[in-house]
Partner chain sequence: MIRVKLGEFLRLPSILAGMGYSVVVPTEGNGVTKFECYSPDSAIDLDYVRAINAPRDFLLPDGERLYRYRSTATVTSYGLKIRFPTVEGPCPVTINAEYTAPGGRLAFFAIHPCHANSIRYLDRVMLSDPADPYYKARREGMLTVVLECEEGDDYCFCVPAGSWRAEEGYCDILVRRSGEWFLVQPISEAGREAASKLNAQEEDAGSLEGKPPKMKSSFSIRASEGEIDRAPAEGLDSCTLCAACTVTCPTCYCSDIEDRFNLVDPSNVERVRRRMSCQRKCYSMIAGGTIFLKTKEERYRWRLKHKFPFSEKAFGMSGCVGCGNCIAFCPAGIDMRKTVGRDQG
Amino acid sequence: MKTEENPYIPKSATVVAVKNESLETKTLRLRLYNWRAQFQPGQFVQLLLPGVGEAPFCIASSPSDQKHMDLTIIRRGLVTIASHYMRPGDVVGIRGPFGRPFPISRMVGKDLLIVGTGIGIAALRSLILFVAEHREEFGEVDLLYGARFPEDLVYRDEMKPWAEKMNVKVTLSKASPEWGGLRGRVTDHLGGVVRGGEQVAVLCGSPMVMHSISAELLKRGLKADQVFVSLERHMKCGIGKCARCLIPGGWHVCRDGPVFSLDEISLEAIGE
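Please write out the structure of this chain alone, matching the form predicted together with its partner chain.
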């Protein structure tokens, strides 16, 4: 048995840059050592911090750069907190990429609505960069990004270049008085971005928020097979052997997902 055949063995990568996105969020830029990652937007990897543990993260960089990988990490648990102590040059392990990516072929030539809330935007950044690189292949593209406080916003410096390629709306539910942009929850601003027709919507965020956005999109006339959600579970193996990521309907998030269309799963599977 060779190492290449064993999906449990990580490959090495080094941190080349660490970017502070917000108080709780950092983006690690990894350079893959001696291997290339052929991934598509929406897939995830298992990040191993030596001596700490392993956790799954969606790849947040463009698939056109196979030598590098960005992971945007919010401090929440053991691995994510430890990852905030990483400096350039540190060695980490990467397994993957795993999972079913966003269905790009379903989106080409159609209007696209990308809705991200909180740190969910990290899972969508790969898709956003891909769309920006291949802008002419898509119809109208709307990006709706919601967060709670102004301090929670990530990718602040990238919003401007994105806004040249697509319609970007940022809304804060607990905005400070100085905030000049939209206020309120994401669901309050769906009216301006749901275009109907063949539009494809892509969501990622906390389970509760995704649940309410999905329900709202369906109410506004999008069909279930036009709405795609990227789910979060704590996968341990990434290949459907540990059953930690089972969701109602009998899907493994790691193998059959993390991207599901709403006609495959029920709203209850997203969470509540």
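Please give the other form, namely the form predicted alone, since only the form predicted together with its partner chain has been shown so far.
Next up is only this chain, free of partner chains and other molecules.
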């Protein structure tokens, strides 16, 4: 196997842009040299920062652009904090892509519901961009995005172009008085976007939020095999060796996921 074809061997990439998404979140755009990013929405990579360490992040860019890769990162630990100090021209390492992606083939021709909360929307951005680029292949598409405060919202400047391709709803659970959009949790607004039938739903957010959304979707008539969740927050080593991502049922999230359907895992596994 050639080096560029082996996902376990680090490949170099250069930071070409850094975008401030929110107070604690930035998107790094990486330029790939001498290799192409061949991935599917929902997959992840290991980001290696020399002298600091590595951590897994879901790819947040369109799979149609194989020369660049976007990683949206919130400050939470050593690697994430160090990544916020990266500047254009800095060189990083990338291993991957890894993981099971969203099942695009099961979504084509059907209504699609995409629900993201907080930084969880980063794991959904690649899918959102893919759907927008292939809009004619899907039925009605609804995007429901929730955060706590206005300053927590990411991808703000992308919401308008996305709204030209799909139905976009943004809600804040702790909205300021001047906020003119929806208020409350995402579960408060599922009634207007659950269409039933063969609609497929994909979710990503904090464990407890995904648990409550999943339970509500099942109550509203969606079947377990129509709801998919990304558990990317559980991952650590990225290759199924450290067992930090082991969930009930014997699944290693980084190796067997991070995307699972509700007929594969329990609601308890999502909420842990």
